[in-house]
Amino acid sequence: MNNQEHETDVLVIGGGIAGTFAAIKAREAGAAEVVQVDKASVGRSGCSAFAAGVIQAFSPDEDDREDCFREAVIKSHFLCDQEKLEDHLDDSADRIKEMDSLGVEFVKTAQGKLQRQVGRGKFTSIMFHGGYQMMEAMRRAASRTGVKLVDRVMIVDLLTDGGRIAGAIGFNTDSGEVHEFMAKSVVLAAGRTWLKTRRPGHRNLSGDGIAAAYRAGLTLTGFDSGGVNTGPAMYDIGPGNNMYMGSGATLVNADGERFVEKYDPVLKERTELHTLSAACAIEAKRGKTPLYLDMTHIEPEKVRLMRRVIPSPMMMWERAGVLAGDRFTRKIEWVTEGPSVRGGLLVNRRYETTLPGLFACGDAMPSSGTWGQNALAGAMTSGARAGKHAAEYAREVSPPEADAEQISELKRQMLEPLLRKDGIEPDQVLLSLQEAVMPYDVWTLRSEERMSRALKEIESIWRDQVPLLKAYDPHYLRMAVEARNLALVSLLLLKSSLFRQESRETAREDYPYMDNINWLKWVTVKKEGEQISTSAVEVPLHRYKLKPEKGKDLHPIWRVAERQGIIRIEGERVKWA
């Protein structure tokens, strides 16, 4: 196959909202040259494009600052980065007016200002008329400001130079024409996944930038952390969460009781992931399934500005028979999905990774649930500094040098799936790790029996179905890379998540306490050799303002459930009554 080599000073690997305002920075910055590439289109895919028409940005005219720095450290229960999140307050509202100016279309009032609406969470949230008009603007704002735009190019892994980055290897997924560049600094914007779940648009996120940082032996934490999100059943409708539960959707079980209410008395549905999907795991535990999301009782008034906001949901619901004007018409079945997979590389308060001229942002990077600093608010502020940084990078090194042995080497795997005559679909290995990784009993209600018997499946597909991987065409390569990455970003949430003895974000039956102790830690991991290296990074509270009570306390979730006598701690274990 045809190669086609890049050199620039700035390469930024993802398409959507970071990487886009990382590349406009990195330019503005004064970086003579940024390539932004993207595996299907830069602004096209992904998270940003199917974003669910809010962001739950910090606005200092309208929101209180401590409160919500409080509600966001405390929402983590602590495991969050003060320090960024200070600088992520300090930012958000300039980026919110810098989309505003490039042309990303807000719903304001008669008045003109930005109108806010209630969402998941305590804090109000802006709104846009959609993902997809939204990164149209962010995607001509880059090529205006000078951003060299690369679509359909899947960057499969980096390149390095004596200990420093020097660019990335990847395929063009029509024609398979291998691309190499050769960058002063990275910025890798290209992260998250669902494992391929039932949620639209974001089927193409396989945590491709998580794979790529692992091999090359970055340090990443957060694997443990995370909830399941939740959507409907029997159709391949989404997003729109936030808009839902803001506009005042309730959940029900099989005995018609709304029970959310029940697991957070004060936010009900606006709960956060974490509440939610655990309250929904116990009430299939107890046999009340199916569960619905009731929409019916929703105002007409709020029904037409979810159509304004979430468009092409609200398009399809019509089409299924399910709105009908300004009225839903029947309750939804709801479940909950995959896990929504919250690690990435650890960085410093530059964005900097643990190898030089690398950054990472948006969902390349880890985000513990904090307020805000996830999500379409995280990624614009983070993309903003991380490419801003990156150019001041850039203009203190001399460009790499190539390597023609590793990237060699690097290219031989890549495409070694086009040379497989025999071999396993990529479907399949996907098929193998979605039964093994997404029941809810093993990813949302934890046992170390449970997630142990999930790791050793795992560690099955990896070794006896990964390296048999086919691929036909450009196309299926793509597939079989994905399929690959998925399976490594697997092994990585069930060995950090083993490792991490307590409840805290997520629910274990066999450690039920918040453990405030022993485990205020990041939980790293680490290629060493063949093997995947855990270990724990103590929290810097010493540095940071916040800091909890000692002690060890019942998780929220087990308390609710002892109360209502679903479950009882028996030597410090859930039993299930």
Given for the second form:
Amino acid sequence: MNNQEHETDVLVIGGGIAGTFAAIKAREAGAAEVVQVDKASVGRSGCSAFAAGVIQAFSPDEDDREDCFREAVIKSHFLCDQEKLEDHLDDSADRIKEMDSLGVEFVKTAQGKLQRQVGRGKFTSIMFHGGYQMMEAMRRAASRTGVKLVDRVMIVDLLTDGGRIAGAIGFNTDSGEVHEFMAKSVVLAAGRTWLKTRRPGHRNLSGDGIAAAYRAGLTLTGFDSGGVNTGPAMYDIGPGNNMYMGSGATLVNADGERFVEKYDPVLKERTELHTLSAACAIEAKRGKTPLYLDMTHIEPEKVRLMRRVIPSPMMMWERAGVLAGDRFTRKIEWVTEGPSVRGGLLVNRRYETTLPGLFACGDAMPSSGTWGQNALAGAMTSGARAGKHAAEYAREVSPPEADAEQISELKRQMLEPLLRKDGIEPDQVLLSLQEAVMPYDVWTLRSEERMSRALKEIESIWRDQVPLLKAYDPHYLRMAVEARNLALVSLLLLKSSLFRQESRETAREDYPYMDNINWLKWVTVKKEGEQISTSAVEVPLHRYKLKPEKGKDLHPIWRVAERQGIIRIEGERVKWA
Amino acid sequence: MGVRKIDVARCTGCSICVEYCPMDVLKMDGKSQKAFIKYLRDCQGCFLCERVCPENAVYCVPVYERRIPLPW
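Cool, the form predicted alone is there; where's the form predicted together with the partner chain?
Full assembly next; the chain just shown is listed first.
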């Protein structure tokens, strides 16, 4: 196989909103050469291009900053990095203005102001005409700024030079050609992980960036945070929940009862994702399934707005026969979704990781990084800052030295599945992973017993199947690397989730209390030889503005369930009634 | 999981769908110089190919191409 060698000041890995902002800002900060690489193509890959048309971006004119700050910290159960949250709030409106000037089409009022609408959570969101339109404008902006775009190259591993970053190595998913990038600094913006489960447009999110960082020995965190969502059971349609819930969609159980309002009487179905998913999972545990999302009562005017903001999902609903004109015609069976992994690299306030010259942003950071569950807003601000800092770093250092031995070994490992005549299909590994992790009582309602059982299964997949992954051609090589990365991330998920012995973002049956005495910590993972080393670092609350009450309280989900007579607490454990 | 057909009568071989596909599902056929569905099972159902096709030659459906376990 041929080799292509690239040399650059800044290398940006990932073509979503975080990576594209990073690349543009690195150029603007003076980096002479910026290369942005994506395994599909920049702007048409990752989850940004399939985003659900809304950004929960803070607006100094419309929102109360203190209130927004407090809400974000409380919703993160005090795991949020409050310093980076301040930076995010400082930058948010400027990034939106910039996107507007770069050609992103936002939904505006007749007076030309950004139109806002309620969605998930307490604050309103601004809307744009779908993720694809947004990212097309951003891709054009990156090109105009002089960013060199490299499409169809999947980065597999990071290159290091002693104690600093040196670049990355990958292959072209069409030709199989190996690409070596030598870079003074690297921005990792390919972090989102979705186990190729429900949700169109999200099945290329295989955690490639964070898996590469893990293999390079970096410290990662936040895999316990339990990214969850909900979606249709039988239709391959999504995303759009923010718009559905904001437009008045209701969720009912098999008895026709609206159950989410028990857990959040104020926001109801617009509640944050952990509460929404836990409420659905508890209904499943009670035998109250199937659950349905009902949008049949939504007014035509709101449906027309949904068509502008989430054009693709609306086209899909129409094709499924659920949407006719301006009306949804029937209820939709609804289930919990995920895991949507929210772990990422531990970064400082400059978005620099523990490896000098390597920066991370967007979903390559943990969700505690900035803005909790609204990944898009956090991605645009963290991307811009990471790009600027990466350019500053590149200005100060000399080009890295290539380590021929390291490159040759990583290349050998990368291409190995192509040489295997007999082996295992990526699809087989994927299905085994999904069956282990997807059950609602493994991921959404947790216990040590069930997570340990799932971990055992994943460990056996990792040991017995992953080393035998085979690839017929460069496309299948991509699928094999993705399957391997997803298996690794699944291990990190379960190890981290078992480590956190309390209920915080996600509810545990065996540790039903939120423990602010022992667990105001970020759970970290790191490669130690062939083992995953799990540990925890204190959230530096002494430096932060908002501090929680020290104490141990029954998790809000369990508190409601107990009051409803669904569970009782016995010997500090949940017992189902 | 959703690209169902590329209408060869309408396809002009501009290759935009191939360029946009995030999953490398679509490729150009060397002989006919038209796009074809090469790796259907890996389609992620995003409908992007249908939306970008200038000739309305691509048709997608919101149907799973493979088994995905249910959470309960």
